[in-house]
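Just one chain is shown here, as structure tokens, and it is the form predicted on its own.
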Amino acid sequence: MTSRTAVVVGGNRTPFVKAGGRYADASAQDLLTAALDGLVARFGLAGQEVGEVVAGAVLKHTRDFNLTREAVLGSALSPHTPACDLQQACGTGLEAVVYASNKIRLGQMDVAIAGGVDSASDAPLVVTERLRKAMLALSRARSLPDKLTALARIRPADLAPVPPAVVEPRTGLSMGESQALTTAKWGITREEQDDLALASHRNLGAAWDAGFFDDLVTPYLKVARDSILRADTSKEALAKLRTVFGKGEAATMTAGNSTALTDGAALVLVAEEEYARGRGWPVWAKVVDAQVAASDYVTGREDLLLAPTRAIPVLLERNGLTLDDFDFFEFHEAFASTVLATLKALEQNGVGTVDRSKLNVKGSSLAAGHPFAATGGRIVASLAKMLHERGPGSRGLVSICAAGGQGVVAILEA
């Protein structure tokens, strides 16, 4: 079982779409199976059995608690096909690829879909602690007077629900208020910013004009192309958006050069090499190794978005490489300044420096959007065939910061 490989084989997503657009009234659980059944599509595998179906969702409905299977269950797979919910926040997706390649290595099956789906547009609502006690008491209560008294406990400021907000439960402080932090810390400028954010749309946009989205992405709701691109947008149009985040000169954070709420989703379809080239399938890449790592960013000694920069060395130690090893950085956008406070801090740490033009060669998070979970299915399946492009041997470093002050990051080759 040491010899076995885990090769990337495709993918499939649906287009990304702002949050309260298209996708406004479409559930997690229709926009999972929507990425799956086009997957299947592409790969002939109605009515067959999958190893197992790896995803997950970081905004879930209690309804959600087997989504996965839910997905599967709802899908052209057969109804045999086992499914597992993952979560890591933003990690999650890379993580589930991580989760079904080694699974693969082991021999514990053949072949594996893994992924992620978030939709901000559907967000659960929180209700009150009082009104939640107040509800199970009066579910636990038999007689009248005794829901008499449950209901009692309810004030009118109990009723008012409890709005959905990113926010980092030891901090308090939403992930651009942290992000506002760093980028002070770390001296990243407004142009800086800007700059990566119309790369970004730029190249994103080049890459569906070009067509390489073709074979990666299904319509879904009369939707064809990610929503959120501005591929026409401009240095000056960018310049003139106001700052979200950050107070007074610190504040150079925009909507521009920050992720927008998004919904889609996202799987990769990964296989043991010999397995795939037995169907027929392509080998677009393998998944060499992974890392994971989390940042003490609670007493603020570190950075809630920099977990990456623990892990990339670790990594790279343990491959025997360094930066100037690989053909391309897929590094997520979460804000055009976690980006580069990630290459700065590199640098700083020692790692070494990465070469921009090897940098979201594609676009990234900024203008694709970032649907949580679902980022990291679009990042491998879109890396994995750029290296199947570049030929073999070509190398991709996949880094994904997360809430919690993690970090996923995986090395992927031809």
Second form
Amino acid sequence: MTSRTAVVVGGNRTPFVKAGGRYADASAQDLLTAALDGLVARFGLAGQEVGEVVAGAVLKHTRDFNLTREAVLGSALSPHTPACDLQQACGTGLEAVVYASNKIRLGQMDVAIAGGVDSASDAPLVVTERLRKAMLALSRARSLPDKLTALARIRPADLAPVPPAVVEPRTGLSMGESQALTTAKWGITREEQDDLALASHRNLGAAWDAGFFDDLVTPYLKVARDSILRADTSKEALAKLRTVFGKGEAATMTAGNSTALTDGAALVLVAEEEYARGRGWPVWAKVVDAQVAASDYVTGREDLLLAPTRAIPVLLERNGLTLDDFDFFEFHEAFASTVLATLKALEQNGVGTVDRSKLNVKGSSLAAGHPFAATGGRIVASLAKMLHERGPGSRGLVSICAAGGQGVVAILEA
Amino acid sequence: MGRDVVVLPTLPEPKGVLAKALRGLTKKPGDVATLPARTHMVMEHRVAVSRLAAYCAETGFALRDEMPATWLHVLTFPLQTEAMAADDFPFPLAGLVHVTNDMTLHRPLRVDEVLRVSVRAGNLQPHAKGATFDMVGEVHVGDELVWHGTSVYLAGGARVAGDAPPPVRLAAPSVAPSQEWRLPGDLGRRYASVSGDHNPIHLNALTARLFGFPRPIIHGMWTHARAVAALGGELPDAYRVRVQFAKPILLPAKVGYGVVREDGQWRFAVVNREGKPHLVGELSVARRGEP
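The form predicted in complex with the partner chain, contrasted with the form predicted on its own above:
Full complex below, order starting with the chain above.
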């Protein structure tokens, strides 16, 4: 088999919006369809068959069991385009790109669309376990006494819906509370975190002003820019925010240096390199390699969101690279302290030092927001474009942490 | 005689119009010669995303920046009701039957565009069971006509001079239904709240019975919208769609939907268990400059 290369040729996302805001009435499927519409329009894919569309969502209704395929059927793509839902918490979008790229490399398809969507506004509400069991018993009951027995098991308190919570099932800690443990353990200061948040807002604002997102974002529902972005925020403004995670004097994490619940969708167009050239598509960057890893966080021995520090050395080793060989680092800002602890751990473990001037230079999740499964698509499309602008041979490293103590990292190269 | 133009500051709230319409129940049409030469207009309408979202969720459209043609009809509806509720409008609103609808979306219309919405009545015609007339709606952006639609209503018992023209009949596609829709009993109330059409025949059994229906019937425009939404991603950017409302759907209901695509046009029907059509329609790509 001849060698095949998977390349990113472009991307499209909706502007990201704080949960409960301008996208409050849009479902996850609406958002994914909107991102798909924009990509189809940008690359003239209307009526065409794409090898596969792969995407996912972290907050997902049971009715959305075929979310991606449903979005395809609502789009202008040929109905013969197959689709697949994939999910690895916040790693979803990047894992989708890896899945698509691997299939392309193996010759199973020539072109794919990969990414994800999340709507914290459209999060499913779950009924209590007692109500759910009673309703299932009721649906099985055939006789009136059986039905009445099933109904009688329901208590008034069972009727209250159970709101969704981003809590680790095994530790009972929310992601912020888990990260507060990491923040304290690695001695990350409030000032460092606020500085990183400030840089994220400034970088993202500058990228918007420079028109960087003109061919990466399509407006949706009267929103043209990421709405969480505060390009004019200051160190002083960030310093005034009260802490929301961690306890007492030692608490350092605020709404300013933690990501907000966000609605949005992001997709990437991936193709085999020769195929892309044949279609006249720009070849932005190769998807070189990727690695996943997981951390032993349940016992408290390791950190929930530092699994990428296990994946990165494996990936570098396999590709014969060091941290000095990269032009850009895209480290997902779940929390400012996640990125800072990741950098510290990489240094402490002897992996190397990340040049901060190459880190998240177009802003990241603190400023853009973080619709969980959409973040990978946002990062890959932006990084591929940055590498294309930098020129052939330039390299970027993506690192995304995910719930369940997982991490997915990847190398892109122009 | 010139046309009256009534400019309203905003689209009227449908419930107020309904009260006016109920007062019109005492109208006894008899011989009718003309309709008021009057246009109702709203100069600058901005679509509320939350209303569009609720409409899309109820009718099966994805919530896009580009708005469905049937939603633009919904925007004209309060003006239609306003026009028909006027004291000098000869027919009582509550007894009118929506027979056919014909609308054209000339180009994709985005949710952030500022719309001029207008409605006028015309084309009074004799009919075997009374009289028909058109409610013509138009949506402009600046000077550009972006949507127009004609709703034909039948006023039973009215008399208009002349011979009734032959009725327009759309042919149902000869195809087995490929979809089954389950319409819940409260669908009429739900669609009323997203469309603003609170006609009592759609709301509950009691109010429906007052008008001779054993159960509430779903709005024809819901069925119309759902049938267009069913085309999913195939729906063209700009299109003309014509429908004929053949037989009301009593709620709750289970109905079938079939569609064929031939010669660049779609023909569809919503049918009952016996295959008899409730609604028959045709949709084709609209090209610039065509009516």
